[in-house]
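So this first bit is one chain, no partners, the form predicted on its own, shown in structure tokens.
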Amino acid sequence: MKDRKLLMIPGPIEFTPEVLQAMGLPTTSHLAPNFADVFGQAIERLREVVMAPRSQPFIVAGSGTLAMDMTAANLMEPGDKAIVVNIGYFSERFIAILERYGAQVTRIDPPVVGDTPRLEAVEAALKQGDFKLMTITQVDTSTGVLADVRSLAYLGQQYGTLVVVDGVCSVAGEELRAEEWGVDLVLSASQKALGVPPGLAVVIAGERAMEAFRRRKTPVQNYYADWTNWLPVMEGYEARKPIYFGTPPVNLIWALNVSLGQILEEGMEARFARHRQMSAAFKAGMTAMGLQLVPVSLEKAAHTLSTVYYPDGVDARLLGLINQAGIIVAGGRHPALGDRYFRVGHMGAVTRSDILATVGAVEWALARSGHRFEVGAGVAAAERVLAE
């Protein structure tokens, strides 16, 4: 009997075989001639993913949340003004991350948890001074609410500001065209849409961000992040001359070009196109059940992930029952919103199959929950969608 339960959260993701067999290769040396080649492959296929032929990547042993200190480490020094497009919780991760390095941060609040700040209220904070950077979170995975990069990144590139993107979510998932979007930076993590288990901090960094970097008045006050170590690492990997300042994680790294390489042979347009699908049969399913989504409009919800609250009547409960139908989804991040929703996660690998078994666990559950509502209806409807 089948006891390996589907990994639905919003990461770690389900990986492909060829990416968990690369995992589990024999350690090469982090200096050895083939892995000196598959580092170069890994930062040369990144910048086919985030479409930033001119950027410079950094891919480090670590987490999202490193990606995140490092870039403000190495762009932010003391006084320097920064704004924060808050979508959610990792919104306020990356205020207390500038914070910590001397930067005086303006925050830009949605009207409601579920909503994305107002353009025009982005933009009235951008006339009032010289802001160095503005970060946005293209999907925060505690709302699960997806920001306009394409217009925020355009304001951010009328006022002189660098523009910096948490694609943690959504790198390898929604659309990001960075250079022709005017997007400075691109930070990322492996076990998300990158489709990689965790252990890998990624940064893209464009040229302005790289300029901004190189005229620092003051050091790096961060040994580990300074790119004044790593960029000697990654331009000798490029060049498959391989320099050492600290080990490489070489099966990760290994894995992680395995996973670029699957993601540029279907195509960034194509995985685009699969992630909107199956966000939308996932969320069709729970509308159909009568359940409402966190962000207040489809418009402004991600793909990679949905966020759901719970029916009148249903708790958090509800998520063992899931469990037990074999499907493992997440309970909410966001403080204002308590335990009033979970979070699926459905980007990466993810199949059509995957999307009907979890909305059928879902079914399964709220049936056993007491929820009214046409059993089938769920299942019915994301169908539809996926037969489109």
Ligand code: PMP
The other form holds:
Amino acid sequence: MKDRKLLMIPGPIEFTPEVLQAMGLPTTSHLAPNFADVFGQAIERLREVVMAPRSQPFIVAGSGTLAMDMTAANLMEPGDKAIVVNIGYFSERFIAILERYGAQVTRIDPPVVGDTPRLEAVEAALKQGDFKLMTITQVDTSTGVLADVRSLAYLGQQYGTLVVVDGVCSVAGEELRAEEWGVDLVLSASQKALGVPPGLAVVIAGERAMEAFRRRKTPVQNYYADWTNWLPVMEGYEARKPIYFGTPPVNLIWALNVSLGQILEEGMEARFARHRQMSAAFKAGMTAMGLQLVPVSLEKAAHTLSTVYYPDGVDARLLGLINQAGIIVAGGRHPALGDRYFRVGHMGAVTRSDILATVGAVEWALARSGHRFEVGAGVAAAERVLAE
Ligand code: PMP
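Next block, the form predicted together with the ligand, ref. the form predicted on its own:
Shown next: the complete complex, the earlier chain at its head.
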């Protein structure tokens, strides 16, 4: 019997064979011309994926938290004011990071966990002061909530604040049109919808963000993250003339370029649509079995993952049963929700059979946990959405 389990957590995800093969290629010199081509092309492709043709991408070794750290380090100076649109644990992490660089942070909380802050509350705060920057977590992986980046970015631009989007759990999965929507900086990481093993932090800074960086009065308080060091490197590789600052993770960047090629070959519109359909099918499966989602409505629910409450009488032991059925899913991550829910990632290379297998595994586990429902209803509901 095969003993490999299907990894359905919200990152790292399952990667395509081509991406994994790129990870296993003989490592070249980071200054070799063939690697310069790969790095340069990855930079160009990132602009296309987030639809920011005039932006400056940065690709560095690190995780998503480094991308957040790099953003705050380069854009914040002591005393600057920032607004955080809070939709979960990772929005709150941004508060801590911004404060570390001396920012005065105003947080806008949602009415309840699982909801988004009201646009009026964000606007009321923006009216009160000259905020240099506003952060929006497009998808918070702790709550499974999706923020309305388009409306929030529009507001941010009206009040002259830089709009920063944490797209760690959304880039290359959720609809995001950075320049058209007025987003000044998008940050992400490799291990989710970008489809590459963990280890790359990605920051795509628009013209206004780069301008704010150039106008700084004080040095960046983080040596490794300082764009002063990285900008010549990125410009150099894009010109196919490698420049050294810190050794780039050659194989990860090779794999990123392969994945970006696959993403663009699928096409961004088709990719957004596929994520919407996979998500709708999975969520239909869950609700058909009588389960409730953490987001307050489907409009506020992410398409890259689902967050689902355990039904009455069922607890986190369900995860062990789902695992026995061959699928790895994740437990809770938001302190206020504790262990009352589980999380399932469905992004990147995810297929319809992955969705059906996962709904089926949850169904099997629920039936063994004593939850009363019509066995088969979950998979049937998911099938119906996938047949549309
Ligand atoms: N932001 C969001 C929305 C995330 O989901 C995560 C990771 N789950 C992070 C930031 C931090 O990324 P990393 O774990 O790669 O540091």
